[in-house]
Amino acid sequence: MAFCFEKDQLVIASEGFLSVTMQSIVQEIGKPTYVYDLDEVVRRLKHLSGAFTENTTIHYAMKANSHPEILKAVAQLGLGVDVVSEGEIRLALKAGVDPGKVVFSGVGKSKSEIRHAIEVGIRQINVESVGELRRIGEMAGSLKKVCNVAFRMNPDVDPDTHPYIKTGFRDNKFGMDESALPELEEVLKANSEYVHLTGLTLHIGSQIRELESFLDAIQKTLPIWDHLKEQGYPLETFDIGGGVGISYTEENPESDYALIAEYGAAVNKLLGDRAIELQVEPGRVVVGRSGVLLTEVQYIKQTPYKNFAIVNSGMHHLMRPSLYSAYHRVEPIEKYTDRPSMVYDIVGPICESSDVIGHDRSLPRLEEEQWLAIRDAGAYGFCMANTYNAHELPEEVVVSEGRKL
């Protein structure tokens, strides 16, 4: 049920379960905290592993959100992780999860990490340049190891979403367009003996809520699957990354799960009866509802212009509202129905204008020491914060069935 009000309480409530009020985690805590419903994370996982085709790998975009109990849910049902790191996959293993289900994918891999990935015999690595290929060759034939690569292509696909966080169109610095391929290919040949082509990728950007534009992308790329296959390339897997976005101005969280099944009926009848793995990577759709971050108003600030409310969280806690302008819905904790409607733009401390959370939002009269939630702030969140101006990490919270783990 994840979040919601009982009792003019804000609670994570769970089916059989006493819930857990957001009241008694400020009260045993004191300091900015997120905290996340892991019941709500493994039902919206089960969610995605039900929406495609049987032949189906989900790998987590750990990115998103990397606490260890939630990897350690992704482990137990068996599922994968997409990381871009060599510190995530370090995370990913260390929380249980199979390294033959391990992704890895980003830009600028290190030796290091491409040794590392290898080492520990990984699922894949998206390969994202030719010289990227290269470094593979080099690493896997001096450890006499087969790494297994897919290409990721960039299918010129703009979708409806951030210009930041765009990451298939033509002159965005991630994947390959089909111009690559030939010298690819002769990559290929030149290591044939350690690294071996299984499969494409793509992935177009993250927060997005029309599906017209990951059909496209995949309509574009699924002749360049066929072509390489007939090829002799032992083409395995299609890896069509992730990108599903919530909601953020709506408080109901059931236009996510339709949103997944419509998408991945449309896949399935896309890819038709080509024998192929579908690799799937989900972050945000898994993690956005399911955390909410708590901060306390310090001051009340009223001015001719502006009532400000300046809460002990903000940039450095939260990042996605300076960085992307991005909306979070704010409320408090609890539901006060006596109190008069005024209008604040919630603030942080840090000393930088852009500190903040949001502009002009109307809410019951607020006061001192009275908490907040800024909702539906599971997916970079935590893993963006940062100490600028020396400030404390935000604590974390984890909930399921009824009890803090």
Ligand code: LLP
Contents of the next structure:
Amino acid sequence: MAFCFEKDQLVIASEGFLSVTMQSIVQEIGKPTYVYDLDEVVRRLKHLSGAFTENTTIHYAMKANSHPEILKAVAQLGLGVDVVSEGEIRLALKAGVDPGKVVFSGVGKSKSEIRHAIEVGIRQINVESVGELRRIGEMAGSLKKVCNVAFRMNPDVDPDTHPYIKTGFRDNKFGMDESALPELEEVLKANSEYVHLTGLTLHIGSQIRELESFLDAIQKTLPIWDHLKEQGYPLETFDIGGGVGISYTEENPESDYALIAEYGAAVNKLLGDRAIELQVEPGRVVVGRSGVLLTEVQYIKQTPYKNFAIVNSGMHHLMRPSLYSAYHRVEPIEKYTDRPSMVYDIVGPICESSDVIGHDRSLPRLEEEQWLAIRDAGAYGFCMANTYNAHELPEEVVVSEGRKL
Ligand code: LLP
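Could you switch over to the form predicted together with this ligand, since the one displayed so far is the form predicted alone?
Every component of the complex follows; first up is the chain already shown.
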């Protein structure tokens, strides 16, 4: 049942095992800490694996959270990863991910990153520009090694999400317009010995909870697939990217599971009887709700205008509220039902007014040295943390089957 309250304590509960209280982690570590529920991560990966056609490969988008224990779990389930740098390739392989199950996305791949990807023999590079395809041609030719590529198309859709995390609109730097195809085909021809076009790929953005945009993007791209097939390209894979959003407001995560199931069924229907290996690159929906950030109240500061709860995690530990005005629930790790409710701005120690975790939160009266949980922080939390103002990075703890790993 992942994170929940048991006897007024926030815990990770896993069926058949003793629950682990956040209080016990605070007592042991005493510093800002990300805590992950690995069993929930595994449950979500299994649910995703079963939601699409049988011929589907899940490539976990490890940019969301690249903790080694999470990558190990991905590898043990026989799944793949979507990477966006040489560093991520190295982390994935170190955790035991099969190089044949690595796809490499991103608009700015350097020569050395492309060389490394070809040398270790990853499944495919998702190409984002004509220049990149040329570069792949040069590198594969000089290494005399075949490189599979998939063209990332920009389907020009405008999903309902924050503008900073839309990627499939025509103004975005990602993917390629259909008009690039003639030039791409020329480059392919010139490099036909070592560069093989094996698929198409999409990724329209992140934290998307309406399925229409995903389906619209796929529908717009399938004719390109059919056209290239007719041209004689031996296409095998269609990668629909990641982007399925999570609920940041509900205590019960069931709606995430339902959304994945609905998405899977709709995609399967769209693909029809095409012989396609489907690829999916989920990130947030795997790990987002499987993590919290524990932080301690340092001071309660009351002004004539506001009550501030100043905590020891801020935009340096969790950037999402400052960067995307993202909402994260904040709760005491121990419920105090006897305290009156008060309204607080939860803010960090960083010397900027953008350093706010949550505005106008109604909470049982807070006290100094009390610990809070910033909920649903498993995705794009620790991996985006930094040491601004020369602060320390937060700690990380992974819990599985009732114990800390
Ligand atoms: N595939 C590609 C090519 C991507 O660029 C991304 C995310 C994903 C898959 C995974 O998307 P997801 O399933 O996690 O939505 N830092 C932002 C999110 C940035 C997403 C970047 N790309 C945030 O905290 O909301």
